[in-house]
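Quick heads-up: it's one chain on its own, the form predicted on its own, in structure tokens.
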Amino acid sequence: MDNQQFRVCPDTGLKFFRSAEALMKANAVAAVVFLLVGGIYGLGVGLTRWPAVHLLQADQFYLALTAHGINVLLFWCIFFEIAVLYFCSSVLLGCRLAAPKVAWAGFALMLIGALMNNYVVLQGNASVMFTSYAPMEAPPLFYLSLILFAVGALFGCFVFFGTLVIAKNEKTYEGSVPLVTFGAITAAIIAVFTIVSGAIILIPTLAWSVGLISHIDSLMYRLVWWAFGHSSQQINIAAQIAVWYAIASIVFGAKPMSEKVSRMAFLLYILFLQLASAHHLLVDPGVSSEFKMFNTSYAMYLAVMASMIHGLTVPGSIEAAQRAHGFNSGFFEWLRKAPWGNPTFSGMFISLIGFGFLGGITGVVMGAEQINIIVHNTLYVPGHFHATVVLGTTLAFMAFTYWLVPILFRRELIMKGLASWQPYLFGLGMSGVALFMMGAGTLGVPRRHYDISFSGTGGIVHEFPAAANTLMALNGLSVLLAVIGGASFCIIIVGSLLFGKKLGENEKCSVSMITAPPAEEAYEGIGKGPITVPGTLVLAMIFFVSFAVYYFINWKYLAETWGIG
């Protein structure tokens, strides 16, 4: 193996493959640019959705809500992806990257694919938002765009499973593969059956677009589109639960509470997940109530155990690493002392926290048959999702990135004060954002339309009670709030590698990047009595004790919505 073709970090002593590190920086810098292009058409929305502003006019809106949606859940969360996959196989293993050329194609295939969408969704005339449901109808080059993103993305697990190979060929680890490469592999599994789910569904769309076929069945469309639609977002989460791993070493030094266990969660995962996509279907006559029940029931409480392991294994994980390193005095000393002035930790911590309260619980609310139909198909929707893509995925992306620019661009951060304080402004405002637009679902204002006047409806009149309205302003002055966040991330991180003091490739950054683990004698008589993590505990209790309340809640407005004598 030709040692030319490396770099050795001196901070952390990885192994940088030189194709592999310039393959991590475009995905990553493509990332963060469609990240802000989407974040501008998130605030369009928000302040439409405003009562008091109503910014856009029908037509703007909806031409927004289709490029916010696509940007920022497809075109941001994954060419990210693909930059932590290449992390996690070529970096974490030491090894060269599988064909290179093909890495890049499917970099280009992307890159091409992502300008196209959103060149077409400009023109006005594929305003068919992120679901494009047919019979809706969008240019041909719409769905020709997002193929080829989708094959682009393809290729980049392809690379990645062909780099596990050659790690393994090469013997450039020991055992088993990290937990963190562990992750990605979930990822990278879960995005080839979303990938597929896709192509099985927008060839023949494009094929009707085109007047190839005559004629797509909308529920035939809606159940397979969903495999791919909602799938995109259990991406996300094997991704992002790989990076709380990943930002849990890094920072303090923590291993796995239990590696098989944490194991077995991911597994759950990819055996799962996936059938959460059911619940967007809860309302469809075309589906049997065998399989709504077995997707809202069985299927999903092995996926919601495997995120509940998540949450207990990755905080506790931090908890047992900090009281070997001394903090050990009551339930919250470790956490108390924590580096809550670090974007990376603040960050992966906010992203656990508000995935966990506000995404985690309210998806079960949505998820369970019954339940779901006082809330489906109204803003309680979106609320949910940004909980989770959102505050989950793309903080928890924004906190890793932090590290990743001295480490990969070695370039330091500039602006470290802004830095510190961004992963609370977005957590804050985009917390607002879901709290509220959850909120405003409960009271029934809809998903999809533009203005909940329901002006220029020819007559149409319905009335929302009044702290409708007050919601949806909240949510506005959340949008701004969480928009200021985002884009202070933006301005950081664009702005760290185009003027940040560029490091050599020998020199170490001006703080340390990586902690060393505790010794292993460290870890004994930590916590109280025979419990090692009794903070971690009575958070989950704190956890548990909310789910049963907000649980019990929707039943209770579910038994509300007829009348029994």
Partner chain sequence: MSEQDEDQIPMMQKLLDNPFILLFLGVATPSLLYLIWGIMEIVSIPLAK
The other form holds:
Amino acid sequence: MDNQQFRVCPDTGLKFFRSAEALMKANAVAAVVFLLVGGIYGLGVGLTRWPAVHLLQADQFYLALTAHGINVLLFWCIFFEIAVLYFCSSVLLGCRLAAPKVAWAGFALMLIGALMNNYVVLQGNASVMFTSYAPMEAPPLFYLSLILFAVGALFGCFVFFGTLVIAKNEKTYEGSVPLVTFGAITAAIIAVFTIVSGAIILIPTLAWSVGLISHIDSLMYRLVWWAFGHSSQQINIAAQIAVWYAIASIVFGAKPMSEKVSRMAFLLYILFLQLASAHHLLVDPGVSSEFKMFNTSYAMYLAVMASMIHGLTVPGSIEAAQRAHGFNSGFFEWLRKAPWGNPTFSGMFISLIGFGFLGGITGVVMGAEQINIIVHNTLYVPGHFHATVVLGTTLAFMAFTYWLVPILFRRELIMKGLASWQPYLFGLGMSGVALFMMGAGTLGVPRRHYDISFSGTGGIVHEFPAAANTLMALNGLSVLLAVIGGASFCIIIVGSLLFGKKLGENEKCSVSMITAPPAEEAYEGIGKGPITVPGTLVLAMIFFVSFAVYYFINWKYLAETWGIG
Amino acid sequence: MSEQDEDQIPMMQKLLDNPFILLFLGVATPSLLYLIWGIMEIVSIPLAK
Amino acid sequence: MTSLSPPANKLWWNEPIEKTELLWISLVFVWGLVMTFMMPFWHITGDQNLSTETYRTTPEAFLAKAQKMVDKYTVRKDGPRQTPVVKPPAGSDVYLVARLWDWWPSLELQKGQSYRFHLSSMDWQHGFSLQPANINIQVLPDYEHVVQFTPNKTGEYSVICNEYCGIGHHLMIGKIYVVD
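Mind pulling up the form predicted in complex with the partner chain next to the form predicted on its own we just looked at?
In what comes next, the whole complex appears, and the chain from above leads the way.
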């Protein structure tokens, strides 16, 4: 292979193929742009929900909510994930990208779809929310834009799988793919199921909106749409966990505690994570309790088990590496001596804790068939998924981006001081958003609702407990903090791409971009007795107790309401 | 990796090393357990009296 | 060797699992069984299990049944929209219509008595959200969902809509009164 096709990164030794490099850049930049757009809409939503501010008019609010959801849940996450897929295949396997032209076509389709969608929604007659529940109807272009975007993303998945084949045939690596690549395979598989389900439901819905089909069944729509809508968030989880493992290796030189355990946990995702689409049907008519219980539990909580395994092995691999690096005393020296000023690490660790404690626990609890009755469609639901998709996925992707800018774009980061604070600002703000919305949801405050004071109903009102207004004000403040954090991210990244000090092809970055793994012998005798990662075990136990207590508290809440049969 | 090494690879590792079998499983399992099961239930809902 | 590179040991499947991991996996597996068990357990012992009894219907057919109930059991008119307040006998079938943008009719129920609620939508999807009891059920057009409710406290309850249903979504509200 001639040298023109790739460069070797002077900081990391990774091979960047020119074809893959340009595509990763394009997808990552598009991702950040749509994060920015979605974030601005999110600010409008948060400030409108703040009773004392109530910023937007009703039609503007529903428009902003629709645009916010689609831009961040789909466009930001999936553009970034395509970049991650190319990184995990081409870069990590040291292999040229399969069919770059197909990849560019995919990128173009995604971009056209995303722009078209924003255009249609901004017109004002497509405020149908991310879910666009039939028989509420949007203009045909709305469905078409999502189909184009999804097909583009499917092209990206094909290119990823194609690259795996080339790498294997050309023997660019030996043995099995790296664990991080395996995580990306998991994400790509879930993406294929997601996109196929999206096609199954969106194509007939498009046909219906142009009048070719007379009727779309509301329940059938919900069943199939959620195989798309929820699974797309499961792509995020798989990709985010791949990123966690990657960052643990980048920042600490960590190795998986056990390849077998981590890969089996990903296999449980591949098989069962997507069943959680049933979370949205738990209080729907027409589907049986057996269907609900089996699917909502991801087949007896096997995919939850997988998440809890990753939740142990990611910090566990960090702890083991830190101990091998010499930080072996006590339970938490490894954590205290971690580089908390490095946004790649702090972002990843806040993502891990936030995703687990705020997003994970609440997701499983409200996914219990009967508990869902006191949660469904309240603000608790967006509270939960701001902990998973934003605090978890988005923050993990932000953390990874701080590392990618010098490595991929060959630019030094600007405003490094702000960058080291950014994950804390964003993490704190978003934790507040998640907690306060969940609190308000517990008091019955509905989601997707313009006015919980019911001022326009001519006197038929419902008064929520006074605490609900306080919580919504606190939510508004948290939104401001999160937006400052999110805007800082966008400014730092876009600013670095435009104005960051250029790094020559063979010039090293001013800071170390990767930590060499500790010697194998250094792992001997770490930890306490037979337990190599005692600190992580303590954290895991705290997590487990919080989970169990919170789980049973919710059954108690449920028991206090009306009898339901 | 030599032929002999290949033979020693345990079944489960072979499965995990094959992205296309995983792709098939990852699409087939939720299609069957969620989509098809769900569709069957919806189409068998009786008419109101 | 890190997570960014292929496993050093090509036969990684045969490596032993760390004790910490084994301990955690066992604990988490058992916890999964406990949570799996809780749902059927609650079906047997709990008082809050949403029925899945459902029929296909049409808006017209459903509205006709609701109208019949309203004609028979209305006790007064209520509020600025002069919504009929219906007091159905305990144990009877109660039809609640969801439509853009109200819940129709209002209801008066007796505490401790059970009622067979029939829920359906005349148009788009709606969200039955009974406050402050915080009971939330999806309501769909063309499907009649039959759910039994047993109010356990007296007072004025609101039915708000918590599924987005267009520009008047936040105006959609109805009332249920529970008396002794």
